[in-house]
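In structure tokens, the next block holds one chain alone, the form predicted on its own.
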Amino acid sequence: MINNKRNFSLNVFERASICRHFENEVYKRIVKKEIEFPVYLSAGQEYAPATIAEIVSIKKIKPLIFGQHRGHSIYLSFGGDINKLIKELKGKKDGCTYGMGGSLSIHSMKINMYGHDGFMGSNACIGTGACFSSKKPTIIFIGDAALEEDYVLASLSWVSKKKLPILFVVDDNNYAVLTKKDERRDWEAKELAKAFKMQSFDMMDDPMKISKYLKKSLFKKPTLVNIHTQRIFWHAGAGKDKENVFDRYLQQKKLLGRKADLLDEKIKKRMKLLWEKN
């Protein structure tokens, strides 16, 4: 599937960084109160769909998108309109819902993205249906802690049971809000699938290994992945976590070398301009 992982590689870099650069433009207004109201932020976050994204883009799928609250990166991945979504976090009517739905709850019908309706884990429950009534190829992305609600653990059952072609994305950041996964849980996601009969993957959110274990598998059984990644903004708004943070966007551009600074300073540009412009 991947002739020139340098060429993947540099794909996946340029979705992430249009997702960080964005995500730092949201960032700055929140701090000098532009932006009011709660606001969740995928940086650090954004190479896990950035990479899913370019996977798809590879084998010319167009899935159902069913995303969690931290939802900017997984609309911007796999190409909403910047535009719109701007437009939506200033709270104007032509953005992406119609200034509506604010950050939480996002929404493309041209990228087949379905709104989060706030409720944590419902995607998973409303993606489950709408994948068994289509039977179209779907991917649901909920948060760690998400993956522990009882409805949730009913949908991993009955796409098991009906073989669904739906891929679960984990996004392990560690977090319920500010609670550690080891003070609530003593199970990994990895087990828990393998519990219902799914095939199951545990990984970094390194785009090479995230790619080696779906490019073969991809919508052929029912899959959950749990990517471990990192957050850098708190739960809702502009605070920052305090420990330090291992930034896979940074190690991508710093591996990459002068083609990802040239790309990455050419979409920090852009994304300062799109903001002012809107």
Given for the second form:
Amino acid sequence: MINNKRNFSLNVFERASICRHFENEVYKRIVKKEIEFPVYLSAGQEYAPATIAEIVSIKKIKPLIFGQHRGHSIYLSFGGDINKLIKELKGKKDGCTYGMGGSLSIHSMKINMYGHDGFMGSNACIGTGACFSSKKPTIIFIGDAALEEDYVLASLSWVSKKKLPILFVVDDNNYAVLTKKDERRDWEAKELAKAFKMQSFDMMDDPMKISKYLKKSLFKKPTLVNIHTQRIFWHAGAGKDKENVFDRYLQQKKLLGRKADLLDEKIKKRMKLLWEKN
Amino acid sequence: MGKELRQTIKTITSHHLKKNKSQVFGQNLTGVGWVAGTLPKLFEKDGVIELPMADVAGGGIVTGSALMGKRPIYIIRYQGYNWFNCIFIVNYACKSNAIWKIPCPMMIRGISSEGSIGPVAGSAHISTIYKMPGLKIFSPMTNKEYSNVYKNFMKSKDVFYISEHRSSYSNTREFKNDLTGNKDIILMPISVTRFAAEKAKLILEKKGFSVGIIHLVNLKPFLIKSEWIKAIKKSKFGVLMTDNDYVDGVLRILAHQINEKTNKPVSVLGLDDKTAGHHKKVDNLPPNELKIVERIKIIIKKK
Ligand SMILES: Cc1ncc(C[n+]2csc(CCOP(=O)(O)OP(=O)(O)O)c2C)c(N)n1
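I would like to compare: after the form predicted on its own, may I see the structure of the form predicted together with the partner chain?
Below, the chain from earlier opens the complete complex, with every other chain and molecule after it.
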């Protein structure tokens, strides 16, 4: 599928770069109090949606997408309209969710991305029902905390029983707000999904690893993939819990060299401009 | 003998599945009496979907189906389970059109019943969800009423909650409001108490009282017709409302609205504010005709 690994990596990088520079612009505006509602920044976690978006794009599949509150990178990676997301965050009526969505409830029918209500993990059940009734390939993005919700576990069980074409992506940043995984549970997502007889994987957010595991079996059987990511900013708002967290984006930038540097510069400028324009 | 309501529900369901390629979701649907004879004997291939025993997720799954435009029917076999089953419906399906401009219409059949079924399953429980925006609630007890609600559902973009009652499934008759002349008091019953209210009306009329009746089917939105307002204003003692939900819920909300519009006293009689046990001696039942008659006598005496 992926003939040219470097091209693939660069394409994923481009998607991730849009997310990263978008979030950096949002960050500034939270600090300046231009945005006053809770914003869930996804910087550091771009690589899961960016890679999966690239894989489905290569496969020419347009899945239903159900994310939860930390959704900017999902929206942007899959090609959601950037101007409309900016407008949404500015509370404008011509925003992607008509000024109703804030950061948490954004949606885009252009990319089949359905909005989130605010109950973490509700998208697992709703996405499952949508897939069951439409039989369309579906991606459900949840966090490592949402996975603990009883109704999410029940959804996994039913997805497996009904053999639905669903990919559950657990964006595992280790945190439920600030409570770490090892304070909350003694099991791993991969083992849990196995118990439900689902295909499951556990991996870092390395794009080549993600593509290696998903390229063959995507939407062929119910699958859960737990992807370890690093949240750079606070759970909500602008700030850092700690300095020097591993940054996949910077690691890939370094790895991909000059082309990535140029893309990074170009996209950084573009995002700045778009935020000023809208 | 006319057609029983259960037959009408069954026919509507068959039609909905075949014509609209829809789905019916619920737990323990296939078998065990086929939901008191209201469900056609169909299976998953026909669109009758057995949900897992995961009540919260179940409501979310149906919401997803509705989001795809399937107009599913969701059967909640005991309204007490609304606590679990309705979370994602009232917080997602009911809000979807307002936030995302994506309608998420579904028809919920919430079944109420009572008598020796303990503290959780018995009675109506629409008060738990009544306040939520984007929800429409109806309580049809007759063939015509049910068919009308279904027709309206098919034209609507909203979530419809049909508050049913098991005792109504064998009903073959239609009800009529009575607001003729000057009434001493007007009954406004809901759900199964409509049968008791009709009986109470007869008992009281035999005793020389003039009793009006307004059968309530459309509970949310609750539209008070001008002819009702006129008749209530003319009445001597105002209104007695009855229901098979707890008294401190929908009943008082609706009573307040009627009182605001008419300036007449509106009394309410529903389930007592107490937990039901299982034995007859400790049950918590909706008002029957005798209780309604007794309350009306008290209201009249007070004046
Ligand atoms: C039903 C429910 N309970 C609690 C919360 C409060 N809450 C908001 S986000 C969050 C943590 C979510 O963590 P995770 O799912 O891992 O996603 P992340 O924030 O890490 O992206 C919690 C507990 C909620 N939104 N919904």
